[in-house]
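Next up: a single chain in structure tokens, the form predicted on its own.
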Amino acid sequence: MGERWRAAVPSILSVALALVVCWIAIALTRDTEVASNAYLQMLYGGIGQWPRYLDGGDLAVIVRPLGEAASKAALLILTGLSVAVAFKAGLFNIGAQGQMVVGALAAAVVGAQLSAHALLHLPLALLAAAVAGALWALIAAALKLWRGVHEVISTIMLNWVAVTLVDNWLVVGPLRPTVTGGHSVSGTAEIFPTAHLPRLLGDISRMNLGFPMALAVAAFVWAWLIRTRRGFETRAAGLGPEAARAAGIPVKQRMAEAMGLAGALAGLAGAVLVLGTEFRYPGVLGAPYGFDGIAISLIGNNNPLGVTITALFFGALRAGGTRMQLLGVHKSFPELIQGLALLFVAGRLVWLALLRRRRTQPASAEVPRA
């Protein structure tokens, strides 16, 4: 077995038994057939429905949730990219939250105040929500790199102070879209069309062009982390900063550098929520994608390839869960696999010993012939 794919296992074995335990739970409190049913509802609703589109069904049952499952998809990956660069520095980035929130502000304002062509408008909104993020950010990088403040701590208190000043001031306040015709609007002003990320299926899936831009990004940052000297001395500065510092390596400046990457990667998963689906910043950004990006990057062991197969996996069954309420299902089933699924990856050298003891086995059984 190969190293990457030994990495690779524990994660994979911590999906499946989450998988298993989930089942087990709703057998338990319901029947059996309750449970296999609602993870073939789960299924249907995260990959379509093929056996209906085979029989001569629309091609609705497949593309539709295809696209709600592409659509959440693409925010876990990014959200997940962004704990992940970080991490690559020695940085543990617990602020995706409060940097997608400001870069989805950023996206909504210059989506919905600024008026230009749908080849200007759309980057410039895609461009701002990466620089409010990345700036965001960088407050928590400096305080850790000139303050030695842990970065921890700081992205967390960061989260709060950003749905504070976004969600309970800015949004309700000077933000606040004009109310015509008595009727009240929660969030901003809606955003003009020109910044709306394009649908690739028409009307019929909600699949935007969001979904091959986070695969896109995905690409680049494994070619920066892995291909350029850059992402070499990122990776050596979070392996063991003394000893990248005594090879000439200017570890502040990698680490700034990948928490500011590490915030545009969140700002952008932002955009693609207002720009693709919200299209204005709704009243309170309640999705947390921000936190889930830390499940998604752990379970994918911090690797770009890995975020994004997780991330894959868990938008499709999260695009389906919704269909498990049609049996008395709650639909936060796929949260709670998702959560098992890390806390199983929590103990990954107890998986790592496991696959230790069976691949020394067969050596110890053998008896030296005399």
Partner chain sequence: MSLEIRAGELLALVGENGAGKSSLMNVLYGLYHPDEGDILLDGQPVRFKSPRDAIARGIGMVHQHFMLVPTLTVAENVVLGREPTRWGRLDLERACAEVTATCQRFGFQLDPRARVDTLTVGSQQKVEIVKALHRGAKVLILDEPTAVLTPQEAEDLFRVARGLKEQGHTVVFISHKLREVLSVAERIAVMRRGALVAEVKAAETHVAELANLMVGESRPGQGTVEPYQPPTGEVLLEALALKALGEDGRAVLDGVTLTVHAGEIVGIAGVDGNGQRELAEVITGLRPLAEGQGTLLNRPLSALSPDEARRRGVSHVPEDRLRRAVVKDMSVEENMALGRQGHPPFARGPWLDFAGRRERTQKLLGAYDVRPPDPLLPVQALSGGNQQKVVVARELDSQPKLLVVVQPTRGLDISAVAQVHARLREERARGVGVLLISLDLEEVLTMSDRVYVLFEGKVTGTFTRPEFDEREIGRRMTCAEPAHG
Second form
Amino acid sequence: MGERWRAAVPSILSVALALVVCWIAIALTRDTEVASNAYLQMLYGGIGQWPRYLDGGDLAVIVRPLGEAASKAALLILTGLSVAVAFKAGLFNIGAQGQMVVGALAAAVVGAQLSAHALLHLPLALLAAAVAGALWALIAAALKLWRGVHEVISTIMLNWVAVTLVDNWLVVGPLRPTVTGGHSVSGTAEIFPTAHLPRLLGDISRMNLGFPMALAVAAFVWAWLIRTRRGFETRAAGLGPEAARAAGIPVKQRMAEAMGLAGALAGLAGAVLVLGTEFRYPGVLGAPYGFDGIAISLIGNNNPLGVTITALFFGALRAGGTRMQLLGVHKSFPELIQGLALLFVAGRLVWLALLRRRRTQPASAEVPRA
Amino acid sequence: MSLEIRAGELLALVGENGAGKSSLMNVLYGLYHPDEGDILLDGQPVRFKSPRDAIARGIGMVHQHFMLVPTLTVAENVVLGREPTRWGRLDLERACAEVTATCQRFGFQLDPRARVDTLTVGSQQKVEIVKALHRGAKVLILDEPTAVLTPQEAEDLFRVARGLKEQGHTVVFISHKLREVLSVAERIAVMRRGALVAEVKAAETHVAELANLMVGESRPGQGTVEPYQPPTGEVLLEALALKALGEDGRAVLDGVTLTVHAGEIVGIAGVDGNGQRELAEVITGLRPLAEGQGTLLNRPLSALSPDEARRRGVSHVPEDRLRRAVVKDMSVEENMALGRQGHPPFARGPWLDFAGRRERTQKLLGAYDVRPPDPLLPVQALSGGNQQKVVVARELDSQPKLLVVVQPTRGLDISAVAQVHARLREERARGVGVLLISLDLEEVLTMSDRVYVLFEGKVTGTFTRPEFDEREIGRRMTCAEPAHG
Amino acid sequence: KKEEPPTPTAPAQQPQAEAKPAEPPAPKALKIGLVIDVGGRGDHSFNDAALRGLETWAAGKRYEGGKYAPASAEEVKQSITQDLANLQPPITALNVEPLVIQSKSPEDYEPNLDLLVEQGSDLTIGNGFLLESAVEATAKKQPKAKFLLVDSLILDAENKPYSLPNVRTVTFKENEGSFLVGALAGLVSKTGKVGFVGGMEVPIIKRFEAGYRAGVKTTNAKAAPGLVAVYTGSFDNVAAGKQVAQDLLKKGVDVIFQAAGADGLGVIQAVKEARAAGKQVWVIGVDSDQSHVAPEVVLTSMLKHVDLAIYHACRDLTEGKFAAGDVVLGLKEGGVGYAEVRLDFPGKAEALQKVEALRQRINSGELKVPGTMDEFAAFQATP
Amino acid sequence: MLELLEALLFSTLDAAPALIFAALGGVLSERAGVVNVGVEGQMRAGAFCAAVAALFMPTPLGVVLGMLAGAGLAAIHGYLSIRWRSDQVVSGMAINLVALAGGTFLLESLYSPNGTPAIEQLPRWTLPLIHGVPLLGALSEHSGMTYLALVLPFVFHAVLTHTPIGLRLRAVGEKPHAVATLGLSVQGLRWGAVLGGGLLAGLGGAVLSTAVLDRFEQHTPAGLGFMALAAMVFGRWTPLGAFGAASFFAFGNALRIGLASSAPGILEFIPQGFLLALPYLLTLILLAVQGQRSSAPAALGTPYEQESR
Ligand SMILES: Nc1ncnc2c1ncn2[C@@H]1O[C@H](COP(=O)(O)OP(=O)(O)OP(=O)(O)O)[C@@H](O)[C@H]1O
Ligand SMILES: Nc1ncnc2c1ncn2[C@@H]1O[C@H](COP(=O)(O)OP(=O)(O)OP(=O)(O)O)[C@@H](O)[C@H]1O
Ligand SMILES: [Mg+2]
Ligand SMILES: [Mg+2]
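Next block: the form predicted in complex with its partner chain, after the form predicted on its own:
After this comes the whole thing, all chains and molecules, with the earlier chain placed first.
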């Protein structure tokens, strides 16, 4: 256990460092008071306005921000896991964005075109999203395993293909909802309430089943990866494909499975967005959560638990980030913090060495030669 | 530690694995930097910041692992770093001419335009030497140059070394083969644990003494020669005219026929790159069979997968340890489970069995004296020898019927080698068939009951123990006239 | 390189909304919240129009580096297009305080509206049809708060319009404005080839196209069949807009109308470069008067007075007259139009006369401008 | 027909340079063995700094500053991945994220949220002889960057194959230890390549804000950096291959635009979205058909450790 915590230390310090750097950036462009206030607002937006609630405020000032943070976190958990699972199999999935797009579309189509009982409709829509995402990812896997096409290039291409085909053709063409009169609507037809992810805290908060579902999926991925024979084989295939092959592990199959799972996870993220908050495939799919997944996965050490914690943190940060605008602080700070945190994770050797040198005064242990 | 190297001598450096021979030479060559101490050249203290300085002072080194860029040509490899140019442009013509000239001066035959990865190991070795000489090296350091050469090629190399010495060069060479050390070197320096423990004149010592100096104690008894009994066990592997293709589509195995019985060790002798690796791959299901047939443990050899081979009872200690035998970022216990991760005690149904795995790992680590015996350590944190012990432990622990071992003692020190050899003999006694593939002819000859010699993918000779003749086998290993040089 | 020192007034609004907005006794500034869509500030078109209506006109302020400074009278005057210069009553600053939130992605619209309501905004504006569902959901959740939805009606799950008691909607007849600039384009074109560049191929942009085509057909029947309409596929890719426009220009098109968000800036860029290379070419801007982007080539701009709609809503609110309902702004209501034509071209006076005549015909209801491509197919041009 | 072709060619030549430079930057860095997924971020830095600089000085000088900015980001990448042997993919992705969010932040704090003020654009050159000649005329009327982009890949190719420095670069990407034992500095070579790659990527970005547009626009480069990586891989890590792939992508895009405007009827049958996806689909299909056995430099992505054997 101690070992595992030690592995998390660089990530935690990196995030803290990023927070400090951004605080300084705000303080420099504005002043220290604004910077501190901005962080306070971010906190309020992320985990609720507790002081105001304790002052006798409405419960909404807590559950609404929590709901927003949870929705964002659910998306980040799923895309982060998507990237992490692929990493574990030795594949770099830059394509989570595209997989999320097709997943979201599938959920929107099943949610709107099919009518069924709620007990059936929602699972069907989720399943459709997972399958669509998985199939999309499997294209890249197939190209990699049988044609030797590097997955970085194929997933980048598949992202573009998904976005252009869906946003510029399907959504504005065949799947355009029927509109009486000349009203402008964006996106596909609205899904039936039977396919909604149920709200958990009533109408005031957008907290929905997507969040516990994402947590459950994370637990599933963790169990699969760490506890099962399949997961073991997948990790072996990712870390040492040749050795895994020699050990009788069907490496290609495991890699394809992992990529399929990665796609399914990203597809589910799309479904959570569509079935949880948007209720249709919007004209343009939300923020680039698929790309955020890369950062989340890397900061979280590509480990399901780390990814979940990282996603929770950044989900809250980004939900709260909007409130910074109330102080006139720029809207891109949460992203900046995320980027800097990743940069510091990448550079952890540098500052770990600095720390170590300060602790053990004379001889620094393993500073590589220049 | 101090070592004196005299001008114009042939000095040999011996010592156990990890004694620090390569490290010392790398310091001399400016690749590593000494924490303390000085290097004196012609009595002057010098400081080599990088190999560039060492090269400028006339020191050349041929590394234990080849330092050639495989995608470049011989000439490009040789001139790299001191390229002849014409108007800023790389002058390949001149480079080739220069390299040809150097080759002629020292009596090598190399095609300067050939890509290095198309050359045989022996030729690559020569490219390395030419590289050093081309830079005007007066002192030539050869780190285990004969490890991958046939006796003939090694003999060739020593002729070159003596020739260089005649021309006034100094040659330092490192080797584990004490007999060749004695026959070539004039002076021998022995290292142990990073220190120089003895310097002796070749003429005044013998193998046993050197071995004692190296290990610091009497050498574990060299397996006494056992009497030969023709194999009687059931036939485990019967291969008929096997043919397999390499990555480039050429036949790397060309009509190989062999049998392995239960309870015998069958050795495969051959120079690196003559199909030994591919033979092991075919038998373990890693490489598809192009033609030919055979039976492996009573079922056909064709369409074999690694998984299927394991299920039939084949264990495999591959040659390329870090690539094929272990997943270096995984822990020791995870590596212990590799290949049998689905069976007790490593798994229970679809779930991994952590307790069972830990218990078995700890037992094996103890039995094989792996140091440190920590099942949670990533395998890459173990020394090479200990990694090899992990692999051998795993493969023998899975109760194989047929054991395919390739270079099982590469990188092991004397006592570890003896241990592995003993284990292999134990397996034989248990009735396991062992196919031993090694580049070390001495190892093949001491261990095997029968030997097949492979050359260019063909079997060019079979010998039973009473017929072993090192020179004849060596000749078969290079069947046609010596290829180069 | 020097930044102007921030004027030491009007501090950024504090999140002091903790204090419940108990009805103020004194004339306390009303808070107007505005959520703009992902296009963001500074798009020189739709969002900037909304910000102009709220910040410059209603609040009399200038946004700068996260803070507000008072806008000078000159600034305010310059921001008012010619067609509104004589508006009665004239545009004057009101006692309102703007609260603007930029959205980063579509799923943020709803929480952003929620946030503004929570911050105590007396009127919350959703700018753009993309915010339709968000405004709908928030308005239902917050029946006491007032909302203004710009550019769309409230639609139910079947996309049928309905109304909510606390939401005012404003929509525009873009086709009528587009018709007039189309008519002008037909008159200006020398080569007889005019073009249209749209962003994504969504119905609202199609409405621009239909009106534009009808306008061209009315004044230049020969140019109509060959009118090329190209869609860039995005609203945020300037380079794509430029490339599309370059292609049109290479093919002899000399007047381009763009309705493509940020891509439109690329269109203007391409025309500017073609003009620099000596070609006689024009571009028509959209939503706001885009003349300042490239004065030498922007013939005019199809105006969509989002600014006015928002200003009116603010004024109604301060005067206590704000009412829910659906407002449709067409040419007659001054909700759409075209910006002052500052460039000269042969026969300018005559052309403008013709266009104004068409305006009269539309205002009188004699000429019905098609709003969809189907309607356009049935449209008979009557010069 | 000829006219259509000319328009197509012109459009390709106008749009391709940024992609070409960035792809070459990727090739330079990766041939030396350092993975460079940070091209997108380096382009963004280049575009931003070039535009900002050009507000105060002649545009060509601004372009140079943009290149330096790209190299600046590359230096962070180099410091982490060469000096400290960090994971190259992580540090590249981090650079992308920081450049994206940081660029947005700086842009809004310094200028307006959507772009810098307009700058003086790089001039377009009218080539005297061929201007107006059918087809060939497409070569005229471009900024100097287009001509540079047509020449640079060949220069780069020549350097890589025919000069000592090229030989060393190739060697260091294949087997750094061999290079080190010859007394050459692996670190030095890699630093050079990474910084050079940064300069090129920065140039690619600068082209976007000084030649394609006349300001930095908030979304720049909108995924072009990733396209450049794709072009690099598609072009098998060779300068000419990357050049060809980048030109192919630009051509595919131009073709789509050309089709939409010259044959609008086609849109009745083939939706716009298909045309937009066409270049990417074509690339995927081509890759699937020809296969893409790894031609990456052997040591790509593995940090060089002197004492690893
Ligand atoms: N820079 C270093 N820091 C710490 N230990 C080192 C370093 N370099 C080498 N060693 C260790 O020093 C020992 C000597 O290594 P060296 O490669 O010189 O052995 P060797 O005598 O050449 O062995 P072999 O016969 O296997 O080639 C090994 O244990 C090695 O791991
Ligand atoms: N990455 C590492 N992390 C921690 N310890 C290491 C690492 N690499 C090597 N060591 C330790 O350093 C010591 C020397 O390792 P090395 O591989 O050089 O041994 P060696 O002398 O070559 O032994 P052998 O002859 O068995 O190969 C070993 O005890 C090993 O555990
Ligand atoms: Mg050694
Ligand atoms: Mg060793």
